[in-house]
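Have a look below at one chain only, the form predicted on its own, in structure tokens format.
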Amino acid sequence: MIEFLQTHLPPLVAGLRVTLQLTVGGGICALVLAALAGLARRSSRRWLRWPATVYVEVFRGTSAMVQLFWFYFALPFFGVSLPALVTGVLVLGLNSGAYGAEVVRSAIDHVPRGQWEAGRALNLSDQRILLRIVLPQALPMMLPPAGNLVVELMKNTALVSLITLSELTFAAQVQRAATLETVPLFALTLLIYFVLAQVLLAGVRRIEHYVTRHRGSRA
């Protein structure tokens, strides 16, 4: 067992490092895009609403694998060449951000309409109502599905091996091809993914607990 870990763990850890870079980078990108697109889809201004709708529908309605191929192999024909890691972060962020935008929009829509009316009765602008009244109530509703999206993003990092990146799954495949130790290698890989998913979900639950407690203390 010790010999097995000494042989295979270093390459898997190297692949895990790439997986973590993709997860963190893609997650930050997705967070920003989800917030912007989710809010834009609720805007009364067409020049904001329509581009956001097109973005969300295109990236939700097409395969993440095809999106990776398009950004990495097709964009160079238009004079745009991106490094593999940048492509992976960007595509994973765009893909998850499209789903996250619907989470943001839906959570805001589920805040009772009376909250908006009460804010306007206090002579608050729509921006102040959104920031100070609506978003604090919508945030706890966003966090559970957001946690699921982060885990999905982490699992989708396995796709980037198709554009030459050696992440965790690809590292395991290389080791399996070299040693033919299929069962123990992929069992270890599954365990690493499971632990990483639990860490991500635990982090989201801590944020959810903090937000809920903070709201309760303010109330």
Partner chain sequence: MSWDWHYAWSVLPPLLRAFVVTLEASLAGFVLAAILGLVWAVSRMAPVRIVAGTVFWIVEFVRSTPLLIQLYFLYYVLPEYGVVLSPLAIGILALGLHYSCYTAEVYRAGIEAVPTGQWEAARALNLTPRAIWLRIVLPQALPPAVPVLGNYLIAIFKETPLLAAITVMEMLQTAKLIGAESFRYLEPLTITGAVFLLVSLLASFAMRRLEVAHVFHR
The other form holds:
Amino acid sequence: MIEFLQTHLPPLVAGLRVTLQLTVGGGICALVLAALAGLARRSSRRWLRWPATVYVEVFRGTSAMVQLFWFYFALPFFGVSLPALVTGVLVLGLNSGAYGAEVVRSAIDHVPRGQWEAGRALNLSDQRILLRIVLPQALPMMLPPAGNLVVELMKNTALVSLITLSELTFAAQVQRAATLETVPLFALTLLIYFVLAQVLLAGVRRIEHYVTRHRGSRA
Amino acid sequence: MSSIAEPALEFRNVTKRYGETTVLEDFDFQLGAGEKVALIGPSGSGKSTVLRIAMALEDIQGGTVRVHGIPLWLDGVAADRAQTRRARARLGMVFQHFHLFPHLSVLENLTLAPRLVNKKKADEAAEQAIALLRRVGLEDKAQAWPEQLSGGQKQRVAIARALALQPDIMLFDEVTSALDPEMVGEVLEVLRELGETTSMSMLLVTHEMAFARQFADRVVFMDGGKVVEAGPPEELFGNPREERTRQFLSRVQPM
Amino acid sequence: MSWDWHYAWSVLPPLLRAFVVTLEASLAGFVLAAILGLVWAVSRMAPVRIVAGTVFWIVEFVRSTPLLIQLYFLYYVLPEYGVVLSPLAIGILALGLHYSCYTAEVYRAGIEAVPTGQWEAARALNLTPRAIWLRIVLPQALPPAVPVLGNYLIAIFKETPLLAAITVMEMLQTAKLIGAESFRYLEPLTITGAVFLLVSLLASFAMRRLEVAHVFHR
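Please supply the corresponding structure for the form predicted in complex with its partner chain (the preceding block corresponds to the form predicted on its own).
Below: every chain and molecule of the assembly, starting with the one above.
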């Protein structure tokens, strides 16, 4: 048992580091894209709404793996060759960002219309109503689905092993090929992913707790 | 610039449609400066729409709307954003369902707009807010969250919030309709006090006929998107000229 | 380098043939997910604590770990225990198993939406647990779940390219091989993406129609 861990844990931990980089990098990318595209989809300006809609539909409508392969293998034909890690972060961010944009949009849509009207009746500008009244109410609604998206993003980092990046799944594959200890090795790898998912979910729940504690309504 | 003759609110030939249904048709109405008018009528008669148009919460399909002479709509053409905001600055509105901001405390509900719109300092806005809360009998609730208040308290906070911008005209949109019966009185009491102690113009959409009768200088009966009859409360309630008014009154205040 | 229509046209037939494999895997995986998910959902409500708890954690575990490594696991481990399946069959098994843990949640929501009064009324009529499930609860819980399940059919469809990792010749794997042979990845990969987009958009459109029809029938 100890010997098994001594052999396998160091390379797996090295892989886990790359998995974490992908998760955090992709997550930040996704957060920014989700906020921008989610708001743009609700805009009254067509030149903002239209590109955001195309982005969301394309990246939700094609598979994450197809996107990854396209960016890695097809993009060089346009003279753009990105390293595997950058491709991974970018594709994970673009993919989760598209789903996140829908979370942002639907949360904003769920803030009652009366809140906008009350803001207008107090002569606040639309930007101020969005910023001071609507978003603070929409944010707590976004968090539970955002937690699920973070876990999905983390799971999708495994795909990046297929474009030769040595993250956790890749490391497990290498170790398996070397030692053929398939069952304990993959079981350990799955367990690491599972723990990582629980940590991420706990993190989002903490943010949720923090946000709801600092506001009156929990409805 | 504003003369005594200039009305607080002016609607001329206003037409409002939602898709196929016409809510207001060639609607004419004036609210005099300092006047208190009660709008009554069956549901769907367009009463609330009148208030919502005055606050520029609704588009119209034709006609002219002025707020203290400032055009919101001129022959069906909307004012630009700056002018809309100048008109809105004269108005305060209280909604049927309160629409308090649930993520802000009662005090913050009252200070948000004065600070952002009127650029008031935080302490100054808070001081004014406390004074307004005292006026509606809720100064002890300044730090409470809206969800902790009863319906009647929420509506009193909503009234104070609208007053915080010091409007010249107050619009009350069925402010007691969403309340439990035992809370109607406390809200009407605040309205009565406002009516007696201020010179604000007030336009009130209500189903409380008894209150309309003692509160208003003038009562306007609307049906089918038009003014059917208007006059002093004693006249309209005591001796309605139109058959439709009579029918409506006999339904809402059985003898 | 720019888009070559002639080449794109020539790679279309093999890609579409591979698309059939993609569809087979999606549909078979979905059927498996729909059946297994119901099993999980019902056993999560088993009166035996150990059964309910175990199922809960299995579902949590499978849901929060990557499908890819589950795929490898089955691919390498099943033969060690003498279970020899084709890569496609293993892919379908993995897809079905993984997504059953999502559909389980859908069924659970449907079951929980059945009012407690229905359970009480059924017990008061002295029905057996089996009869309560089959005659009273599931007939009320399943219809609202159908449109949501449809979303998972689309999700499974979009995950089938993962089967390329265990040598299944589905569409993405085919596109990659064609690209490697001719050193032109752009056309086959773009066509693959376009087909996925088209099918997903059509499917979500059909789902919305189904949902609307569903609402009107109730």
